[in-house]
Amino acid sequence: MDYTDSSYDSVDSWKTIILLYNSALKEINTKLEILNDEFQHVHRYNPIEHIKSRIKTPESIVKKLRQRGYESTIENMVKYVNDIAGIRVICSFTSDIYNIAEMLANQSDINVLSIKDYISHPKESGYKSYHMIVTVPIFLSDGCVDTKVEIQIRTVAMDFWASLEHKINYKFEGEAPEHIKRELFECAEMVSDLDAKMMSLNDEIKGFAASESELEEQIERQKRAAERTLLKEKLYGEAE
């Protein structure tokens, strides 16, 4: 099934793809959700804070596209706009951030269109976060459509700065005064100390979790030694 074709210019056509973007929205969430019980099995702690998604809306789909020079058309729509579906993942620690888009990565019904690694390289704004454009299957009666997702990945705190900055910036229209993107430039350099020291604690709680594991099964080790020692002294001393 293609539904790029001009041909499918139609308000049925409309349905069925924001059907296919619904859909899409689904599959991604399940997967992050499942990730994410994996994680709490494995490792005893979830590395995701909560999922948002959304559909961009027809105005602002309409917008992007003349801001591009393309027709209105549902053709340009799906070709040209990548972020139409779009998840927001937000983690805990820096480091769950590219675990999660690894192990998305790694699953093999998702293909992975492109990278932006805002964090390693942030905007001149000061923004920081992990973008991944995807296609996943979408099966229908008919056939399989795979269908993009946007994927942004980020931390509490690198959400909560991009929040304010997007409020910014609908306000003055993408024009802030200087004085004000000099401040949200330097929120974002706390954010970024943040999230370090916030991983850093979090590094040193665990070591002291391992360190009281590895005691725990040193005592269980001695005691069951001991057990041993006394069972064999108590048979041997029955023997006798």
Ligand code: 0O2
Given for the second form:
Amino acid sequence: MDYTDSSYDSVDSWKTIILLYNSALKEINTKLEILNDEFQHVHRYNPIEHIKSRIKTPESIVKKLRQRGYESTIENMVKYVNDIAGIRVICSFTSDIYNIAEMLANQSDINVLSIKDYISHPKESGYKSYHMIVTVPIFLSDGCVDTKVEIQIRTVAMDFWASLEHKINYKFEGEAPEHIKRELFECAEMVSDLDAKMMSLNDEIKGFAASESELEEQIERQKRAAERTLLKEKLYGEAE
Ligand code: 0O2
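Could you please show the structure of the form predicted together with the named molecule, as a counterpart to the form predicted alone just displayed?
Expanding to the full complex; the earlier chain stays at the top.
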């Protein structure tokens, strides 16, 4: 079904498109929540701190199309604006970002269109985040539509930095004074150091937890063996 067809009434077409993008956000959101719940169940740990999602405003869509030299039509918006449906996943540690991205990409109904790894290749400004453009099938009464979603995955610290940088850029309309840009870049380096330190601390703690639970298991096994011996002695001793 092509909802961008010009024969289709444009208001209806717009409403259907927005319904599709909202449904795609719900689908991805549910997938992420399931992964987080399963992680909690298996590893007693939540890799996702929180999830935010939004539909891009019509003004922002038109602005993006104009910047790229396209006419503001529904067809162009679907074709050229990849982040109409956007979801931001905030994780605790950098390793969680790659785990979540891989688990999503491996799902059979998810089609990964592109990946931008601004963590291994940060932007000049210092911006770090992992971006994926995916499609997810949305089943409507008259057919199925593969719908695009932009997924941004980042740590709490990366998100903190990006929010402030976004605010500053908005305030200065992208022309922030040099000293502010420099300080922001220094903050981005601090964010990277903090993320690296937090991750290595977490790995160390996990090592302790593993050896502690191994020790507990060993004690439990020895206790059960001693109980069995005692029971045997009691049973056979009394029978003799
Ligand atoms: P807004 O207002 O957040 O929606 P493409 O998706 O490939 O067609 P685009 O949009 O340049 O091209 O892709 P990219 O680089 O993946 O950026 C998409 C989004 O990432 C941006 O959307 C921002 O949300 C975020 N982003 C990218 N670079 C920066 C940055 O340097 N600083 C901050 N704070 N955010 C960034 P929009 O539409 O630009 O903005």
